[in-house]
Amino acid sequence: MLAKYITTPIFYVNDKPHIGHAYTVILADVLSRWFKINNYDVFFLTGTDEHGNKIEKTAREKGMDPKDFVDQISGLFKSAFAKLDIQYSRFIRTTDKDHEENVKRILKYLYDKGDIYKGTYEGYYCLPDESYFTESEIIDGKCPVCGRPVQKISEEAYFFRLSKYKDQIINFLNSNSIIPDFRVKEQLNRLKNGLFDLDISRKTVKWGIELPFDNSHTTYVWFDALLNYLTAINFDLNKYWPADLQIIGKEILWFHSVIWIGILSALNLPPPKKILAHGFWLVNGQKMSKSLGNVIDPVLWVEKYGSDAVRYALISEKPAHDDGDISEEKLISKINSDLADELGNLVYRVLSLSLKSNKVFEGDDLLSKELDLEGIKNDFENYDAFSALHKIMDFVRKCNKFVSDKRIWELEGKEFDSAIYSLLNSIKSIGILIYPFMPNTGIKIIKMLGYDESYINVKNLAFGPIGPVKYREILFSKVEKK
């Protein structure tokens, strides 16, 4: 069986999760699904970063242990995902006793090939991001990233000679393995500065794994962070590695992009496949912020609209590479026209209909070549969830549309057999490729015609003899706006 190793970054515990967790993990799990009901053995990896100055910070602040506190947040991302209705294969936590076992044996490995050595750091820190930059890098004292004051800072540690790894690097960043392609440009621009060698240990930090030869020093988050997706697969390289598939929001790539890549390089092993920077989530056209008091939190959204609802809305409304706008709004609008107008409108009244009859449907297929199959295969095989779902979205317009057209509640004989032949098989195939977007309503529209789950598989998706439809149900309400 072919494998395929999916990841999503892990997750900052210095608070809790929002929506652009929520999208990054979706999407994960999207094409997760997807390759799962093409027979592929997928490992999906998710989790959350543990270590670090922010959050030893954090919970001192809040008069915690950072243990505890970490223990409580990671555990309000395993519950978010869980009502998000995400199937990860683990949920690796970088406080996991196999993580810290594992980083300590690379740092130890690349300390004794020489590509550890101490040093001293003098550069500009930025604590929010956990990120050290040049004075070359920073904006007016402020981080290039988040546009918050840095720190300048002087202080002994330990680098890695990240510097050593450029061509490396460089071969990557050209080697058509980043999407989009154009986030390409913005490294090897930032690389033009020069590459140094990274700062990978801190003496002033207390809550991080301590360094296997120098037990006075922590691990600088990142690069403890970074391994994970090595101790995830219990260094099974054999079988999952190199990944297939890394996604990361776009602020992060230069350290999945040139860091990661310089470490792999240092152990001798392939960098991963394809690397996914997905863009940011605006709120009514601005970044969310608490200051602002618009950050969304999934979890509530779920438990006014259901999880389909949230992953369809989500995964619709913008390619991934972009940026893009979401609100309450835009939800209940997304429901209301989508998926009650259309999609729940087309499986209940052709259901109802075939009910009447109470038989297995043969008859002419009159609809499948509607259905752009190719192009949705060819859309996740290029890891574009969004392009997919609208190929599918379209193909429920048209039969929808072929209802109407055709008044088929007029038919009988052999046109209302064909006719309801056609429509059957077409939601069929809509219940099977929907799944991976909406797996409780993929679920449902299967069961309604008589499968049972472990149906949904996209060798089903061929059209022949289907009936009797066993029952019916109303896939989605109208959502009132408020």
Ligand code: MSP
The other form holds:
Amino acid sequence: MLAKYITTPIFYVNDKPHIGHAYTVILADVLSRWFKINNYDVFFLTGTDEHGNKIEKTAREKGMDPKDFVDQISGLFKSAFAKLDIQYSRFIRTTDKDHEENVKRILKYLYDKGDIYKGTYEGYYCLPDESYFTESEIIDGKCPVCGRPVQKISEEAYFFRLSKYKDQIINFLNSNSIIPDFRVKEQLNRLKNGLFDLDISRKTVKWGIELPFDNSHTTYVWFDALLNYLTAINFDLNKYWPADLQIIGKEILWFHSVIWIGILSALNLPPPKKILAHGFWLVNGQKMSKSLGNVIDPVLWVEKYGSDAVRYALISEKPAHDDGDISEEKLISKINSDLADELGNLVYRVLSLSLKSNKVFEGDDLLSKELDLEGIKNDFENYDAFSALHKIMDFVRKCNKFVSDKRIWELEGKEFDSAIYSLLNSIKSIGILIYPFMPNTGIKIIKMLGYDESYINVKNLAFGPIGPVKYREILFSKVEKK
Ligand code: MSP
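Alright, leaving the form predicted on its own aside, put up the form predicted together with the named molecule.
What follows is the whole complex; the chain from before opens it.
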């Protein structure tokens, strides 16, 4: 069995998950499920990033012990992911024992190899972003990423010889491995300012993994966090590394396409095959923030509209690499038009007609040519879930058009049989193809047609005798707009 290793970033646990986090993990789940129904042995990793100053500070502000606090918030991520039907292979936490041991083992190896050395760190630190900047990077005394004030600091620290791996990093950036490719330039431009060794320890932070060779320091949270991708597959590195796809948000591409590649090179490991950097979700054109009170809680939407609808809305709204706007109105209009009027209606109409005769349908294939299966497969190979979903929904629309144009309810005999044969097979294909996006809907469709869940596999897409249909149900009801 061919292996596929797909990862998401691990999420900071300073607050409960919002719709942006949900998107990253839904996208990874959609792609993972596609490869699973293509008979790949998929290892899908997600989890939480739990160390560092910021988290310790938030915990203290809440009067909590950091460990109790991270347990609580990590639990919220886990339960949100369960509600969103995220079928991960492991939910890693950076406070997991095996991860802490792995980080120490790797630090020791790099220290013994001479790739980690002691020095003095001088620079600027942005607490909310856990990021360090040089004098030339900060803008008017503010963080270049979030615009908040930075603190000047000078302290003893250990450094990782990132600069030693510049060639490997540049090779990676030029190797066609980053989706979308226009982001490569941004990283190469940033590299022109020089590539400095990375300080990877803190004396002042207590909530972190101690350095194995100096327990007065803890490991810088990003160094600790990136290694999660290796901890999770330590049991079979040969099988799963290099990762096939690492999904991240665009703001953390530097960490993944430069620092991470440097660390991997120092460990004599190849870089990931692909990194997909997705864009940001905005609300009415604005960044989500607590102070604006516009943060969308995915769990509330799932409770109101179901996880399939939320998954569908996010993936169909924009190509992954773009920024986009999301709102409850948009979600509702997608439920009403795409899911109720198009998909739900197609399934209900055709299955109702089929149920009139309790038989196996055979006949001429009048519809499979309308399905761009090669295009869909190709989109998935390129990790373009948005485009694949639109091709599937185009097919749904074509099937509905076929029903109305042919007035199939008026057909009889062989003509009726061929129409129903074609439509039931099309619906079967739609059930299988839609499953990665909307697992519950995919399963419902397949069951109505008389198969069980294990039938959901790309090898079963071919048209053939089909029926009798078991039952029919309404997949999506319209939601009234307030
Ligand atoms: N902990 C680091 C990642 C370490 S990976 C070794 C981190 N965590 S995060 O919680 O801040 O972000 C996790 C992911 O959520 C990122 O990919 C980020 O891009 C994504 N999103 C956070 N807000 C988002 C939006 N508003 N829209 C889309 N995704 C966004 O960074």
